[in-house]
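Given as structure tokens, the chain that follows is alone and in the form predicted alone.
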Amino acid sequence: MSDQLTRLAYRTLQQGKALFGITHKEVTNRLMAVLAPDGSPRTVPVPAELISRLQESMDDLHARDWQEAEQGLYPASLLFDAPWLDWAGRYPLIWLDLPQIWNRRRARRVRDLPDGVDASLYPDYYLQNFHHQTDGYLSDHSAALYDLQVELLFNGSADPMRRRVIGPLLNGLRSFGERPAGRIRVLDVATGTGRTLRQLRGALPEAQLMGLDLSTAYLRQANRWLAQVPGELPQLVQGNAEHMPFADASVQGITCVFLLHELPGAARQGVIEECFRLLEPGGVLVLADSIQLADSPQFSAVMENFRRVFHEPYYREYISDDILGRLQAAGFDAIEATTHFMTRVWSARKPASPLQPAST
């Protein structure tokens, strides 16, 4: 396929994503009316103009997502990379579970989760409904379900977003270019279902990857994603970013995708410390969560709306939190940040004369 036919077909593939997950969202609302017509969020209103600047911001991240595939920092073949079929057969399954959403948001239960789980092995702060989502993190189901929700809660833009990553950790490793790519290790906290390890891995294919969660089922999960990828597979491990069970200094990059918001700001803070100890002097750790308001006034609408529609119960402070500042007091330096779409991207690096993380 020619370039300008490939162009085309990424153009036209991520308009009917964005078409779909429109399209999904109003006929979930009113569906939603219908069943609960007295009990729907009140939400502020969007303005006209600011639905044309989302669209515009949109398009601005897919037309990056393609400059840097042309630019090799990873293999066009990630743009079309998504599993239709799969997520094909689970779509009934994000209707069938729709009416249990909204009750449970109606009623406010946010700790309505499977029964047997030992919450002695997770902090409190994790065990509830994040999104209202049925089992929290803690099941097959919910695992199951989890990227396609995303998906189109993201109009199709959640890989493009994963991938602002990308670049700036390729850009944070070259400090170890002599280095052969088979002793490059690369962890990624809270992978989840391992969609962001997928991206790493069309990009790093000789490095050795690594994924760590909380959650047993989602982990699950992504060893069956990430076991129709070529190349060696990830190493997956069980266990809270707070309390990572690596060794000081032991990989040279370190990703973390949507998971600050998600996070009280202490544990937020001991999240940042972590990384900074597991990486080698020189390592670069790149973080990427939602737009905040001092980068992103102009949405501010779309970020309250977020926080009404769904159970974020750190999301209201997340978005006025100083990640610079956190960063800073780990001990990190070379901080820059990059805004695409509905995400913020952090990249910084671990002084190659380890300095002493300021006390918290």
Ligand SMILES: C[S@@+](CC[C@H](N)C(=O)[O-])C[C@H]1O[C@@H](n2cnc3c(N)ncnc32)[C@H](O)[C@@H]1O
Second form
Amino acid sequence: MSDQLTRLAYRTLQQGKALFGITHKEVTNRLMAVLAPDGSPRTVPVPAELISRLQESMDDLHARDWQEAEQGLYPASLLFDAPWLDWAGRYPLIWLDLPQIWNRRRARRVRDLPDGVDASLYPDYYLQNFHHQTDGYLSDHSAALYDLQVELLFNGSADPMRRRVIGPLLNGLRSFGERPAGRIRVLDVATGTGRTLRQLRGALPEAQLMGLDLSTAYLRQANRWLAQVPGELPQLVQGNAEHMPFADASVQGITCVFLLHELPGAARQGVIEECFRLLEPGGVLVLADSIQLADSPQFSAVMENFRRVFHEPYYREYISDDILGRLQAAGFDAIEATTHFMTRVWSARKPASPLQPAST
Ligand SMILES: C[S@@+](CC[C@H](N)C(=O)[O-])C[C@H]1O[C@@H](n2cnc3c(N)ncnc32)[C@H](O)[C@@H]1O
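Show the same protein again, this time as the form predicted in complex with the ligand rather than the form predicted alone.
Everything in the complex follows now, all chains and molecules, and the chain you saw is the first one.
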């Protein structure tokens, strides 16, 4: 009975978040059309039938999220985990930020970054206002708003999508089954504000968790959130995912969520190859990113609108990219892919070397 009540609470929470997200977007779009019409993006129409398919797909995601918590992959408490009070305090800041976003969009300013940023520290493709975000990824202000902005974008389903990496990760780590849990190292690449690490800590309470990102501001925010979670604080490292400061074969699992679509093709390949280098033979890489045209052609209008509304310079190329081919080219095998609402998840294994089986 209490299980049914918890499930009902979860469904109600998700429906509430979806309603809030949809209303927020509707109101901000209308306001923009009135207050900043020349910056308003021309979107393609999304027919009612497509909206109901999106709703079904989101419901499937939540059903799966519930099911995997019930199966014990992660604690059910994660399904309700969010800094509600903190977000309530930050929500007005999202509104106050809107005029700046509209101005930048209208003027097509996509490299409007804080004064004093040392451009030599970052790859050129990174120095942009992704999503038209104020300061790009390069300020505490941006880091403070990011989680809530993503939640609003995905109608409250961002964490359920991030949690889809947990099943394939745990599955892949089974090849190290005899190793004590505390000697398993898992790295979250492009960890941002650490939301994925927060989910991973729930599923892997004893593992050594690490997160890497280019943004020190986002890592500061991650540190604040993660310090509230019981267990060892994940190690957070600033660096470029194309050249990570870790030794060869030093981790058993890697996750990477919502990074690939923000990289040009060559960097995308570079990151996948770098993950291959870091993994111990038998280790597992789990990537999660936007759906693509090949797996979700029915949602092509949604992908097109995402590109039109947000500044996502590499997205058009990403949605046609052959990620499976890239993983194979890097040397991975046992590649599997699944789709959950707006997210495609790939898992891939670094082949175990014949002289050093993964289970020893
Ligand atoms: C869309 S956010 C995703 C963040 C996080 N994984 C999540 O689920 O919310 C993209 C992140 O990738 C980081 N990033 C982009 N390019 C990078 C690179 N070459 N190396 C490391 N981090 C990078 C950004 O700083 C940002 O935090």
